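A single chain, nothing else alongside it, follows as structure tokens in the form predicted on its own.
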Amino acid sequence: MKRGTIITIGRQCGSGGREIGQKLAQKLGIPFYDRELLRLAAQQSGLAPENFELYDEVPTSSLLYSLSLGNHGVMLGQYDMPIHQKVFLAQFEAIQALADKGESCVIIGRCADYALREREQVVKVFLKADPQARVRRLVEQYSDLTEKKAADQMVKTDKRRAAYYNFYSDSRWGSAEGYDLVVDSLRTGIDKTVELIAAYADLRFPE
């Protein structure tokens, strides 16, 4: 994979997206960022790191998140920015920061693909898989939780994402006219995904 790709992964909760992300990571040799990425957010921007952990992945209000369904994109031209809207956009620029390193990485979630939608070298993943496997998934991966709990988490979590990456983005989130490469990661399985994603891009932009 030629250097200064980036590997940009959405997932559907319980589809083994941090794993996935972190075996691919290692497998090339690159740097992962998901929560990492708060804190580099954090340092570059000056806020606090508590309002990252806080509004991470979190969705507008359900007003404004109506509103700009007619404005398909970012709404940050505004006179007193809220601070969510502060916090992707710190958010957003320290993915484009990461890119001006030249430096290939993968990056999870955080509407990353549509940041550097305008960066000719980015490969834009999305995992999916069957709700009942990733219920399975995630009650054998916490103890806590029982099959309906996770079915629930799974749900929320997922209408959480959508709404945040709708609304920030002028794509939506997880159909497949916005990606390279969409995957049933847990129907081919973890490692398989990582080696599929790899040669991918290693097709996609080779050395």
The other form holds:
Number of protein chains: 2
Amino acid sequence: MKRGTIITIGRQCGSGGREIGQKLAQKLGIPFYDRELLRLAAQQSGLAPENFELYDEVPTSSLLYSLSLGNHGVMLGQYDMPIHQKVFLAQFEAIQALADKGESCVIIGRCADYALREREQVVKVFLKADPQARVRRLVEQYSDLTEKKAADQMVKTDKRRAAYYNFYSDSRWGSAEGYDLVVDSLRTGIDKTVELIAAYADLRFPE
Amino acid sequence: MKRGTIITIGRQCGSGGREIGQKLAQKLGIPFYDRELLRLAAQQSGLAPENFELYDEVPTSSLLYSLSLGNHGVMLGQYDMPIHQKVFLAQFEAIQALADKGESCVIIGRCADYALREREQVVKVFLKADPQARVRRLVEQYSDLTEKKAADQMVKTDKRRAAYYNFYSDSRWGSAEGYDLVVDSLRTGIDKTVELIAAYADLRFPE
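We have the form predicted on its own; now please give the form predicted in complex with a further copy of the same chain.
After this comes the whole thing, all chains and molecules, with the earlier chain placed first.
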């Protein structure tokens, strides 16, 4: 794969996105950013790191946002911006700064595909799987989760990720439209999905 | 790829599905069925081949269907069945007969993924691309098409395919959910999409 290729991975909860991204980055010998992006964004923005933990992939309530706009009666500047949006913007800028470095990397979630929409050398992947298979995986991973709890948490996490993505980007989270490649990661298997994405990135941007 | 693997390819109009399927079948040295399936279904069913040309991937009007059910007042048997449905059923059976032979092949469209939903050794692919890129491809391919005509025809063909698929199958045409792999075939390129699908089929069902 050509130097400077960024692989963005959107993922349904329980589809193995983090593990696949980590193994892919390891296989390709390039950095991996999932929650790692938060520390980077905090450092670069000067905002307190706690905000990034609290508001990571949390959608702005568009109603509250409109109300706050209404109250101010003017376009919001950086200083009046709700904290959710400052966090989003800091992550957005951290993603673009990563791309500016011209090094390859893997980025999980956080609208990275949208942040990099005007760049050529990006591979946009979305991972999905059958809901029952994802619940099984979550229960296996987290011993304190019952099947019911896992299913609830999965639905909520996906709703939150979708709302966040749909609010900030111009396409719909998880719809096939915006991505280069959508894979059923659990039917395919974690390691084979890693191989597939690596092969695809090589095909798209050969050395 | 293991013998007996069937690759089904759903496709948006203009995404290059036929060319990709043909090249893939050629690369793997296995048979290819697109409209070729119609002749096979006609032979096996005894229905006149014209019906297959007329009703290929044409949805049954569900309103007309309900009315005809209402008139009969009973479940439809093979003989009372509207011709659309006889054609669908004959294709459905031809697809299953292909799978029963235990040979690998590539099948384009015609709800093949649904017809084979209870079989293990199937790779379910969907090809999609940006609408503007698909219009450009259609205009390049068919010299008598203006851009406007191509766009109209594309939208109509996709609506027809979606209605057909959604009527007969239990999932939604083109939504990422039902497929193993969704690829943006025009951003990826025809030949690279062929390579990718071949690599994926090898990963899923190694020899």
